[in-house]
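A single chain comes next, written as structure tokens; it is the form predicted on its own.
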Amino acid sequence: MPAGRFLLSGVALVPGAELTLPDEIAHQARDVLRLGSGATLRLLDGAGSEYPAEIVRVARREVTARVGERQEGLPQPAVRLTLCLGLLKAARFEWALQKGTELGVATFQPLVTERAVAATEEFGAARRRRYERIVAEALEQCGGAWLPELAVPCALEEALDAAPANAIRVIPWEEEAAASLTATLRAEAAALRAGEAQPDIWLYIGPEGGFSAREVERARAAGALPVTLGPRILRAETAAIVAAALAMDALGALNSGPPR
């Protein structure tokens, strides 16, 4: 990760105040990066702001830094993307979280589906803390300033109903051969009234084994548009990142727009 970028989500960052860094961040600054008194680092609040901070004291058990003036971090992408992903084996789900954060996904919505290999019970407190740490580290590494939301797992039907009224909902499916994700999104965006804000994109990716035909029909009935990602069968975590990148690129969101 870029040297000295640390997320302090939920911690009040007050310019001019001295702050004792959390133990894990203190360890990284003192023992990994070897930062001493007078060195600078950047503290993130996860909501778009960054604060330069100067280390004023390094001790065996704590590191203290003085918080500088607030600066605007990298803006969110112009399009807000919610990635709804069927629960996967932990390592694959973690990879999708990491890469999705790097791309600028706004919300990760884990899905409980017919073919999900991971049970909801496995998404317990310890697992969630690990997932949150992976997302935080990815944010620090990629230069972003907005921490994605990691929602509570829910059924596909709930995730379909949760999308805003003007959202574009797409569901990649191996049985769909004609409608590409890129062409579908561009056509849907072009159909918006002049002057209307960019829509939210809700992207539904199945677990290992994909969605069942019954699930896709439920999604279609709820207004989701089945699309293809091409002729090859992709792993679920690969499909998630390919689809997210294509969706954001199709609407010009890979280059950051104004904060939302």
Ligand code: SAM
Second form
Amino acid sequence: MPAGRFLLSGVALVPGAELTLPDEIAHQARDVLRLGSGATLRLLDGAGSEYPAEIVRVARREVTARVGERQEGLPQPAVRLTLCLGLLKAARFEWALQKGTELGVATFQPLVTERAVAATEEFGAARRRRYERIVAEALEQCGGAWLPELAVPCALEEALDAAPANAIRVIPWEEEAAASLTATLRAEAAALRAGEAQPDIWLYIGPEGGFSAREVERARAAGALPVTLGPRILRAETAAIVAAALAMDALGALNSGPPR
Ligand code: SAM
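Which structure goes with the form predicted in complex with the ligand, now that we have seen the form predicted on its own?
Now the complete complex, all chains and molecules, led by this one.
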């Protein structure tokens, strides 16, 4: 059983070659997990491949491992989910990134909306690096093999236009009382021609202050379908994860992939 899973995106993983582990991973292996020569790690490339790696040398300044043969990691979920989420206060946004990664969200699209509390300048380079690390750590922990994309913040209108033509776009809205997310997605997916590939799902979740009525109207005019997540007002991060899980399950994507 590997002692730890580590994402090495952007690093060439060549079977049989020796690799000096990046400092952060070397520190985890040597100082936190206290691993020595002979211990095995699992290295992810974030694009579906995994490599067993045996530690061959542990020194004060570096740890070297030999890369094993490439193996298929967990497949991507059967549904490609883009979670468009209003900019939230950091801790809440981080929570949504972590849980969404565990669920198999493919892309996080931060939204600049009329009532976003957190402004885009708070999405600077340092904050983005922190968010990327949270997504990477969530991927390592959950056993997934596909690193979600963290897109650059954009306006709601741009995110509505960016969805591919065959995407199903839903906007959970607390003022909507009739259309449930599950029933809406199932009806839309059933309307697609049989045999077509699973549609992309684009979810649009507002910030702490919610979407304005004007934003919801614009979304509706652009073809997004307002849906309810029940009679209670959920926090934005709660709504994001509930909607993502319901969307995945509505289209049978939570039971895909080999048993662990
Ligand atoms: N406007 C709400 C208020 O004043 O309390 C807050 C919006 S809520 C915190 C943030 C987002 O979560 C909303 O924009 C919506 O996308 C989603 N949301 C929360 N509860 C929902 C519900 N019961 N049905 C549908 N969407 C919901």
